[in-house]
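To begin, one chain is listed below as structure tokens, in the form predicted on its own.
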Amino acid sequence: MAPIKLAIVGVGKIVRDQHVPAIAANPDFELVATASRHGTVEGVPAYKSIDEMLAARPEVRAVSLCMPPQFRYEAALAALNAGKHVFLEKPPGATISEVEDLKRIAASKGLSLFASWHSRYAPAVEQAKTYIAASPLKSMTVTWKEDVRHWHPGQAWIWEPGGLGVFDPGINALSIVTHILPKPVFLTEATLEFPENRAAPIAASLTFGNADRLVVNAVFDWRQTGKQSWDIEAETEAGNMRLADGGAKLFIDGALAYEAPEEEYPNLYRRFASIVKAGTSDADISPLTHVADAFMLGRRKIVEAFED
């Protein structure tokens, strides 16, 4: 089959670092256009808006939407109305209801919609899921701490409503947790720390539970310096599991049990190609639902101002 002609909308660091190399290495796709106010990809025709790009390049079959989530719905709607399959960077949108609407529209048009959760494709995540399935859980602790100045320098949108604040990385942890747990959990308590000069939280403490009385505690913090912490620890009847470094390594009772080279974005594009070929969608929004619950249920704590 001929490769799927793909366009990227919103060209920034994540596109250059992850999307472009993953697409170039995947024979199922051919990157034929980009649309972005400022960014371009060398050697690829560039347009200033998705509408301009769609009008000029009718051969495009699919689009990857990589702009901030506050602007993603309108771009996704334009793509779907033009008959294009849609890849949504995480988080898939600024609200649950808008993503649900995109799911409805995609289904009505027979188009594929992909809510891409890249951390679910980290090397050791499936091994962790298999281990937990065979080892009844007693408890789980999530520690997701990183330095916002390193990962998001000067990105004002991330502190605005819909930008999610610390939940931008935290939702990666939630995407793994919702994938590896054998049964769903729901939020029971939360505290969100908002800098006095920002509209989004810089830290959050969360507690989840379920009908089996499982307790999952999570701490997200954007003020970490030095070594970054992306760990999920589980106490099971068979032993203790730690999914470390954002899902890259699996430890069982302190011993390294599995690691492999990172291929999150290549795996995302393999998955996107498979659903486009099958005429299906993959648009789970459970991680975003947990974030919405945190904003709804969480206690608000004001902390010192944050300056980038």
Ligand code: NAP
Given for the second form:
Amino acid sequence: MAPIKLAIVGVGKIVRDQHVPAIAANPDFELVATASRHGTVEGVPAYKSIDEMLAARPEVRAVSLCMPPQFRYEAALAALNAGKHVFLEKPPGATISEVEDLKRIAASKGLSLFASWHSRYAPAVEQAKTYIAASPLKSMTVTWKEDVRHWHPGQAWIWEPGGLGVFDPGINALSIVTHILPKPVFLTEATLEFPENRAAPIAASLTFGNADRLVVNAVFDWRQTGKQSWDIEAETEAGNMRLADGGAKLFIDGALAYEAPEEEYPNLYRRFASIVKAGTSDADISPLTHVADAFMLGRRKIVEAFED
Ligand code: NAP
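Now that the form predicted on its own has been shown, please provide the structure of the form predicted together with the named molecule.
Every component of the complex follows; first up is the chain already shown.
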């Protein structure tokens, strides 16, 4: 089968770091165009906007939308209206209802919509899911603490409404939690810490529950210097597991049980190719729903101003 001709929209950090190499290594895709106001990919024809690109390159069959979430709906709508399959970077949008709208439009046109959650494809996530499934779960604790100055230097959009603040990384943890838990949970309590000069939180603590009285506690913090933490710990009747380093390693009762080379974006593009070929969509919004709940239920605490 001929490769799927693909265009990338919104050429920035994640496109350079991950999308371009993952696409280059996948024979199911051929990167034929980019659309971005400033960014380009060497050797690939570049257009300034998605509308210009769609008009100039009718052979494009799919687009990867990699701009910040606040600007993704309009691009996705243009792509779907032009008959293209759509890969949405995480988070899939700025609101739940706009992503639901995209799901409805994609389905009505028989096009594939992919809400990509890269952390779900981290090496040890499936092993963690299997471990948890084998024995009754007693509790879960999520610790996602990183240094925003290191990971997001100069990125203004993350502090704007819809940029999600600390939930930009935190939603990666939630994407894993929603994937590995045997039953869904819902938010019962939250505190969101907003710097006095910003529209998005710099830290959050969350508690989730469910009908089985399972408690999941999560702490997200962007003020972490030194050691960074992206850990999910679970206590089960058979023992304890720690999914560490953002899903890269699994420890059981303190001993390393599984690790493998990281292939999150190659796996995302394998999944996108498979849903395009199958004529289906994969657009789970449960991680975004939990974030929306946190903004709805969370107590708001104002903390000291944040300067880059
Ligand atoms: P970024 O570099 O700040 O933004 C990506 C590109 O989007 C920018 O270079 C810009 O390109 C375009 N853009 C910015 N503002 C725009 C606007 N107002 N309208 C239209 N286009 C705009 O961000 P990023 O780090 O790549 O993140 C993009 C998405 O990927 C986010 O949803 C993020 O959560 C996700 N992601 C990021 C990482 C990471 O490590 N950075 C990891 C995984 C996922 P032009 O100026 O050329 O238009």
